[in-house]
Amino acid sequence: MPAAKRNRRSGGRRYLASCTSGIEPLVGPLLPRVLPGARLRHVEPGYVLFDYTGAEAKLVTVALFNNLFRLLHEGRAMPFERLVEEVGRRRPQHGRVTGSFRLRFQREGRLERVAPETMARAERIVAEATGARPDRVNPDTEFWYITRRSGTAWYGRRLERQRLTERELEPGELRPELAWLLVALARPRAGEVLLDPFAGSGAIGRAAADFAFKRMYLSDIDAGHVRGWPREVRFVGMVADARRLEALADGSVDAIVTDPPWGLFETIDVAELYRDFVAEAGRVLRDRGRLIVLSGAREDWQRAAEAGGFQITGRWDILVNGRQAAIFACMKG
């Protein structure tokens, strides 16, 4: 059944989003909370498909996904030249396009070249439907053909792209989408106090600015990072060792969200660092306070948290820049 008909029946437009591999189980519970009117339809590694009844302008402000597409066609995987012909026969509604556009063809996460005649046919379909002109270098809009090993094929208009490329990130800096997810898992509420004791370049703090809370402490042992932290009045910067947060009173923090060192760029004993940090986290957190951690030293973290009296309420193994890591949700007490 064409996607447009399914959309009418479900009461919303259908969207496709790519995401960090491994976080898919988290998307279902998170979607309706951060996007009222969203309903998850399908999940497979690296992608989620959902219907959304709200305004598209709101949708693109949620930094949960890498690439976001308005879905125009959904069908079986097949060679791209056949898929282009199928889209041409279906005549999907491309929406208003001003200026120029570009076509992309992706198979299993990798962009591919197609035959010149296939590209020309795909460009004619969009140009005839919208009146826009092709621009393969610097377009205003992109349309993507995506095929998957699972046997699924999608065609959609890209609404949002990754905010930063890997080359624009500092060594060890979190992608904005992943930082946003960590903060969302902490479920911050108005009136609460948050903490990131390994703030680094401030990715988690910048992501937290989208959420409601009273105050957030950003702390790092390296004073050189402070200049990149948010300047809002809700944020308080500190230069301190995460194992000795002397400026914070016992039980003064509701939730900690952090990405501690993994031992990749530092010469440290990660297991010892985690043990000492867990003890300090237990001191500053209130009873039943939340602790959300991303670590590539997964077993070291789990041992330290459990030995420090934290209950691990969730663990999600993911890939970060090709490296195995895990997100842990922990609770004090």
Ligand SMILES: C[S@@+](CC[C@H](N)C(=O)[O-])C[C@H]1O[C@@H](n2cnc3c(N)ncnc32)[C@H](O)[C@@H]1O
The other form holds:
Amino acid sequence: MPAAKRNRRSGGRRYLASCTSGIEPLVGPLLPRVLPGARLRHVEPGYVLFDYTGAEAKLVTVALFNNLFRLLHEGRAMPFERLVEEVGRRRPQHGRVTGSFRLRFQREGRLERVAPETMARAERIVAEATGARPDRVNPDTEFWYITRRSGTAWYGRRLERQRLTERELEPGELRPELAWLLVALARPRAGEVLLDPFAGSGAIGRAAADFAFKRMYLSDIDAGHVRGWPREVRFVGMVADARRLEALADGSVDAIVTDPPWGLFETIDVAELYRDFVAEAGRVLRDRGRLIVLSGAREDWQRAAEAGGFQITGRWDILVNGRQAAIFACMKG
Ligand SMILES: C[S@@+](CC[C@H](N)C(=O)[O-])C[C@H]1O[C@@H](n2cnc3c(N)ncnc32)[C@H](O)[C@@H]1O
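To test you: the structure above is the form predicted on its own. What is the structure of the form predicted in complex with this ligand?
All chains and molecules follow, beginning with the one already shown.
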């Protein structure tokens, strides 16, 4: 059934969100928590589809997603010129557009140029449906055609969100969506104490500010990072070696969420660092305390965690800036 018709029937709308490839299995369980009432419909690498009846203003604040689209058409993948014709025939509801718009064509995650006549036809479809004018340089709204090797094609209106571009991130800084996901996996609760002992620029701390907890310690061996960390009273910043967290008492932490060095740029023995850090994490965490780790040195981490008495309760292999990495959920004891 066309997206627009189904939406009218259910009283809601269907949305398409792109996300870090590999985290899709986590989105299903998290979605009802972050967007009550949302219903997951389809998942494929890098994308999730869901129905949602609530306000779009709430939707755009969900930190889990990268790009977010209100879906106007779902169909079979085909060359873009035919897809544009199909959309033209089906006349989806584009919604109100104030100002200008632009079209984007994406195949398998990459933007593509299309023939000038296909672009012109796609622009005419939007202009006739909305009265808005095309602006290929500085538009107010974007409509995207997306096709996938899985055989799916989507056409949707991109919802405007405040997202940092790669250039706005500090070198090595985690994307906020990924930092938020790591914190969500730790399931922080009011009254709990959290720790990120490899805090770097503080992305995990900033993401944690969205959650309930009593205190979060952020620490890093490099004093240069401290000034960028959250200033809220719940955060305590320290310059410390993650292998010797002397300021923290035994069993005083409920959950550690962290992104330690991966051994890519540093001249360190990552296996040794992980082994020593796991021993210290085992000391500061309470029994059954949670340890959520993102690492590109996946086997080194897994070996260190298991040898250090942690149970691996989940592992999700993902791509971070094109590099293979994994999120590990571990539990002490
Ligand atoms: C992968 S980066 C963390 C990036 C961080 N998640 C962010 O978004 O900016 C690893 C961090 O570990 C720190 N580090 C390296 N060895 C350390 C050690 N032994 N103890 C504490 N921090 C260490 C580095 O200074 C670096 O900031």
